[in-house]
Amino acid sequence: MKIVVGHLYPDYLNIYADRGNIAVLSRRAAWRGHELEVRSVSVGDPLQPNEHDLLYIGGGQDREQALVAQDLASKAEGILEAVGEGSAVLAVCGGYQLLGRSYRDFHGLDLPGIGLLPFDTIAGDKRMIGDVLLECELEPGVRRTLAGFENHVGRTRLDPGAHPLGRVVAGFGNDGESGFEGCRVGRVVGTYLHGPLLPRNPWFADWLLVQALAHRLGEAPELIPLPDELETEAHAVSARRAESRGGRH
């Protein structure tokens, strides 16, 4: 089965070994008999809504951020469009924050979001930064852990009931304050964390390739499982250091 993806401004947004992401994913996909066929789109490039199954936009500061941030306004009728068609979508730290409503930068300029999910982010004085331990519930009753490394100045805060990615264990999260990481609307996803994020968290590389083949077969697969030792080694370095700095900042 090919599972085609989106890779938006991967000439703009590819700060923290984020294209690692997307080599994972490749990889994963491959070891199982898929195919995983990656498409750049950047400024200037249309978006077919009906093209992708899953879109992935990785992290910049705040220049690049400013660069693709009218661009990526103009392709928002057609990812919200994909999105509604199933599409799933994985958005990381200065990609996240262009997936909200807007981002006022730490110079004071607003950068439009596209609104597909519900929150708004506007630049602080202290930067967050360090490895960050997430406890999620992606399918009802699992809980599993996420790993990764948090660097941003946003403060990221969520509409009233809108879902999280996952609570923090170790960490600032959104906004070091709230106790939640990250946003989840269906199949979108976004977050802070980078590393990069899937090659530490191979269950979570896992259920994204799940989402994108349940757009492509209309249907959620069951995935041959994997043997992760490597994966699951990294995950727990990762989750020890993040423990390390004393609970949730």
Given for the second form:
Amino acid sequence: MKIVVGHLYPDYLNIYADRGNIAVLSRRAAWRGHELEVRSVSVGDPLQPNEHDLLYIGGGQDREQALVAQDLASKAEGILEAVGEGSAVLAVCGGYQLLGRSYRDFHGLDLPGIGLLPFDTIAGDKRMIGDVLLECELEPGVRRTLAGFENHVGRTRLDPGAHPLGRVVAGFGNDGESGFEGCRVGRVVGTYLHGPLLPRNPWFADWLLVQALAHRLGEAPELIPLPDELETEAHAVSARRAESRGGRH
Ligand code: GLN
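Next, report the structure of the form predicted together with ligand GLN; the form predicted on its own has already been given.
In what comes next, the whole complex appears, and the chain from above leads the way.
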């Protein structure tokens, strides 16, 4: 099965090797006999709402975000339509911030978001940096952890009733106060976790592949399990580093 991924602004938003997430999705798809076709969608490129099974946008500093924000806002209608028709989305840090309604950067510049996710983000005066550990429950009663690295000045405030990606076990999370991190609406996930995220969180990489395949097939398939010893060890190392920071900040 071909899975089509739209990689938004790979030439601008790729801080902390976030493109490694694409490499993991490609390999884990191939190990199950699927082909991941990655198509770059950058400034000035058209975005066809029904073209992609998964849209991916990585992170970047305020400067890179300012370079793409207007173009991303011009794609908002197409992205919202794609999500309405079941496309999945993974957005990391700077890309995550721009999926909200707005991002006020460190210099007070208001960047438009696309309003896909229910929040606003405002830069604070302290950069939140370090290893992070989250507890997630994407399916009722199934609790799993995500480990990663965060580096952001943005404080993301979810609207009342909005669903976070997970509860902060260690680290700052969305704003260093709420105790939660990320945001999830259906097949759309935004998170501050870099790393890159997916090599050390194989269950989540597979969850994203299932969402993308569900868009293509109309129903969520079962994926054969993979021998994830190395990935599991990488997760454990990252989780231990986060926990050694001494809990939530
Ligand atoms: N520029 C944003 C911030 O500092 C996002 C940073 C990032 O993508 N790592 O909050």
